[in-house]
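Here's a solo chain for you in structure tokens, the form predicted on its own.
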Amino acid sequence: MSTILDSDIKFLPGVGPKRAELLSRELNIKCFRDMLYFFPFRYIDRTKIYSISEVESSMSFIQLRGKITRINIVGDKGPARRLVATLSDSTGVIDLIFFKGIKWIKDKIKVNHEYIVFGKPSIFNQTLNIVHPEIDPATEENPLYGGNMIGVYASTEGLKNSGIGNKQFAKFQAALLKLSIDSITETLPDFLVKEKKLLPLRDSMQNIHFPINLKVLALAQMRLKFEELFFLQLSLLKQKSLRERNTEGFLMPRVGNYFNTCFNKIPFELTGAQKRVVKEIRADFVKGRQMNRLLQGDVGSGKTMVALLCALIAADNGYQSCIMAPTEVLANQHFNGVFKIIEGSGIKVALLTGNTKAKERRAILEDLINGNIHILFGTHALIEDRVQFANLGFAVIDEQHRFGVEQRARLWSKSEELPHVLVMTATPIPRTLAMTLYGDLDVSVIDELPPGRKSIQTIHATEAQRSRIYSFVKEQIKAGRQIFMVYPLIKESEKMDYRNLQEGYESIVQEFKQPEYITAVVHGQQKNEDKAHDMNLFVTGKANILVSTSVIEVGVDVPNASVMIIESAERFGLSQLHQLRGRVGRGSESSYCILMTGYKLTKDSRKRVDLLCSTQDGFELAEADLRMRGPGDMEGTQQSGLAVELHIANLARDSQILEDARQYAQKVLEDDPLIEGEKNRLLREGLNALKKEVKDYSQIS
């Protein structure tokens, strides 16, 4: 049923067709409801009105109320020309100075009229004044009248250049609330509002835009954040519940010879975390329901070994497995890493990539459809139509965020019934983000590194230390170690970055001359065979140094590499720096990560560098990254943001509300799994509305 809130935004007083087009393009505000849910991101306390005698130049923004007693235009044409308006109250006078928009200001303000003035006091010619203050009539129609907490709305250059600033948004919201307040109906059932002691929706909307005071503002924010996160969690948990009830899965109860023979050949003790995750997956294999599990674990934590052991359980039960990686380097690495363990067990493995020769490909495809291959490793080549399994029972995707939903779905279609699915990521995802991106999945975490892995010493350096660093690199090479040198590659400045890499490569070749030193180079503009050749030089130990872009972030395992130098480290995000750092420290030798930056760093860049130098805990860094960058920018998660746009909740700050909302959603579903009951009618309507805007990122099979 349509309401006034569904009206086109052009019909809101003060908007009109031109502004409507701009609001739609810049902020995706198309109707009254969109505007209502466009919330301030912070507030300025304008509840206090100072007397002019209290004003000092050291104060930050202040609010005054008084009459304009005089207006003068001072100075000749040019920068010195200014409008000076004198404001007075019962305690004194102060000058308001305008250098821009003089004609517009002169027409706007009138002598002997009362105004509310807001700005920062300063000293000019030994006299107190306020330069370019906000100035509004002190009338009851003005939303600023009487002094309020004033919301600050996000804006864009396009909007500001068209005269739509914060003050205009306040006017839009005031007009909208006046028109629509009676049309704002409750979206949560009475029992939930009472039980959670939430402010009614109508009061929340009024006070989120024009709060009476700080206490009521906090209640309005709490109500709206809880509702937003509650509906999201209710949707995700309902999907999970339906899938668990309706999707049958292959039964794999047997742990037999394949598993036991290979397990006994592993040359190291599994960590407690690895054993725990294998048990969690084994438990899923015997439930009779299809598994959908996300496995998080830092670089080098042993996720691939867990995947291999579970593939061996599948083989013991007569099922095939596939392990799909995003790059050929990583697929090769996974494939080559299993031979010592499977030798003599009877397990047959194969590798399928874009570079697999036609004759070999034909043989693999034939063996696969005949059931002669137990585990197939590969890249995107696995999803080609020609690739058909006899009985695919377990599918693993490494670095799952690098594959699209459609690509993954094509892999599942190779089995008559949906296989058990394990997606893995080496990018630690903060718990709050995992609960929102992957809230309908089961999540396992490998939170400890294998024994014997040495910690990586992380050092921050600038150009002044370069000669000392090169001397250190030469010492490391002399001791038989290898070196990574990484350059940024950001799409917006790809040509410039490529030039920087080329110049860097040339200067390194000059510093580390042949034949004493061999330098390989890898980047996205090389032909595949050239890239593979240089990468192979480094992996086999024939090259001492690998100069590359962040292409090596995923998948290069060179235990002999002990030093990682990251050029222009300030241009990388925290998670990406941590991923890159994880390429060293994979052997038994002491390892080093050197962050090269410019001398001048922004506050955020300095914070990122300091954090990386202080901890190696990927989850701690991911939490910090979430706080600093926001969920939409989290590297390694969903680059385009969350499954649904959050209007007010913040995953970094509102983790407690998220936990509470999830628990309450679980409680509702326990009582009414399909949300069919009459008392949950509003929840059913809310979920239907949410479905229109949810992007299905978490559905993995």
Ligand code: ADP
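Residue numbers count along the first chain shown, from 1. All figures in this text were calculated on a predicted structure; none of them were measured in a lab. Whichever C-alpha set is largest while still superposing within 1.5 Å between the two forms counts as the rigid core. First, how it differs from the form predicted together with adenosine-5'-diphosphate.
Core-superposed comparison between the two forms: the C-alpha position of residue 61 differs by no less than 2 Å. Core-superposed comparison between the two forms: CA of residue 302 displaced by less than 2 Å. Once the rigid core is used as the reference frame, the Cα position of residue 44 differs between the two forms by less than 2 Å.
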Given for the second form:
Amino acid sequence: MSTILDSDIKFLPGVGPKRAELLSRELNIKCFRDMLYFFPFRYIDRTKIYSISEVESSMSFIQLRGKITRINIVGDKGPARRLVATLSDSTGVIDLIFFKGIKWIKDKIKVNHEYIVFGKPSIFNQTLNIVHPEIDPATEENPLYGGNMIGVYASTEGLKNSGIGNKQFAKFQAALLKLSIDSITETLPDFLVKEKKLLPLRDSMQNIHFPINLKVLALAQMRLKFEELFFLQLSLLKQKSLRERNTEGFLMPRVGNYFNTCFNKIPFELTGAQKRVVKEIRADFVKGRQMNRLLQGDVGSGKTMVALLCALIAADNGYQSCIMAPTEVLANQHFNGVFKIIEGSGIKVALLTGNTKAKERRAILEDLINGNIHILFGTHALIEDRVQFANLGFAVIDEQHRFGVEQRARLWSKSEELPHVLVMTATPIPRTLAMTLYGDLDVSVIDELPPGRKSIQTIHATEAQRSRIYSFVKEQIKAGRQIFMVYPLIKESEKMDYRNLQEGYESIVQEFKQPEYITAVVHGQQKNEDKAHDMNLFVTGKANILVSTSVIEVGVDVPNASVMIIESAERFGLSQLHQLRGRVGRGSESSYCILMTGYKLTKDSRKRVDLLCSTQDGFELAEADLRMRGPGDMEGTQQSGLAVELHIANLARDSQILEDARQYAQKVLEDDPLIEGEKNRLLREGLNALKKEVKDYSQIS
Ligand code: ADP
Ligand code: MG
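Please could you give me the other form, the form predicted together with adenosine-5'-diphosphate, since above is the form predicted on its own?
First the chain shown before, then all remaining chains and molecules of the complex.
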């Protein structure tokens, strides 16, 4: 059913076809509803109207209401020329002074009319006055008339140039509310509004644009945030429960020989967190429902072992597994890492990447379809259509954020029945964001590092310290350690970045001469053989230094590496820096991360560098990142993206409301899993409306 809120925005008084086009282009405002949901991003408190007798020069911005009693243009031509308008109320008079736009002001204000004036008092010619105040007619239609909180709308340069600034938005909203207030009907069921003590939608809309006071504004914000987060959570949780109802999962109750033999060969004790997560996954394996689980764990927390152990359980139950990594290097590392443990157990593994030779590839594919391979390691190549399993029961996707939604979806088509899916990420995602981005997944967290890890000392340095750093590097190498040196690689400036890396590499080779030092170099423009060769030099300890771009070595595990030098660190994001730093500190030696930056840093880069130097806690950094940049720009989320745009809720600030909304959504679903009940009619409609906006969630894991 369409209402006046669906009207084309061009029909709103004051808009018209030209402005409609602008609004659509700049802010995606296409209909009345879009405008209504374009909320102020902050408010100016203009609730108080001062008497002129109260005014002092020390005050900050104040508001007055009075009559203009006189208008004069004084001073010679040039900068001293000004318009002086005298404002008077029942308590006194004050001069309003305009140096600019004199003609415009002169036309706008009239003697003997009443105005609302907003500005900062100052002293000029020994008398109190206000220079360039905002001035508006004090008519009853003016929202400022009675003294108000004034919403500030985030207009754009393009709109402002066409005269659509804050005041115009207020006018639009006022006109819109007048036209449509009766069409704004409650979107939440009565029981919910009552139970949560929410402000009704109509009052909320009125007050979010034109708050009558601070208290009601807070209630309006609360209501709108809750609603937004509630529908999002309801939709995610409903997807989840639907999937759980409809998709049967393989049963894997047995823990048998494969698992036990291999488990006994693990050269270390699992951490408590690792054990807990294996248990959580085992519980999913016996539920008869398909698992969709996100495993978060800081770099070096030992996620691979968890994945492997679960793959062994799958094998014990006659199912195949695959473990996919974002890069060849990582896939290789996973593959090579398992041999010590699976040796002699009868478990058969294979590695399939873009580099696998045709003949070997054919053999692997055949073994796979015949069920002769238990665990397949590899890269994206795994999800190519040709790869067919006999009975894929468990799929692991490592470093999840590098896989697009589509790729994950394609994995499903591998088998008739969906495998259990474990998505692993070392990019810590703040809880609120995880609940929203991956709200339809179960989440496990490894919040503990293996014992004996020394903390990593993080140091900020500039060019001036370079020679000292090189001496330090030489000491470390002498002590038998290895060194990472990373150069940024940003898509937009790829060419320049490669040049920097090349120059960097040459100067390193100059400084660290062969044969005393061996330096390997790895980057995306090399031939695969060269890359593999140099990588191997470093992994096997033959090279002392590895020069690389940031893209190449995510996840590489070289416990003997003790120093990570990050060049142009100011160009990296917070969590990326944290990820890179995690490549060291894996052995038992003290480790160092050196952030090289230019001398001049922006406020944000300075903050990032300081944060990294002060903490090693990935979740703390992720929270800080979320606060600094907002969820849209968070690393690791660009690809998956927030499925809906949040109009008012803020994932960094509104975590309490989010938790509350999720809990309530859960409660509603427990009672009515398919949202079919009559009392939930509005919720059903709300979900349908949301669906239009949301990309298909069912395709996301
Ligand atoms: P990530 O979670 O970053 O993928 P990895 O799985 O690569 O971490 O593990 C990092 C290193 O820690 C590996 O060398 C691995 O063998 C080792 N490791 C994993 N679990 C433990 C443990 N419980 N105790 C000691 N070392 C462990
Ligand atoms: Mg890993």
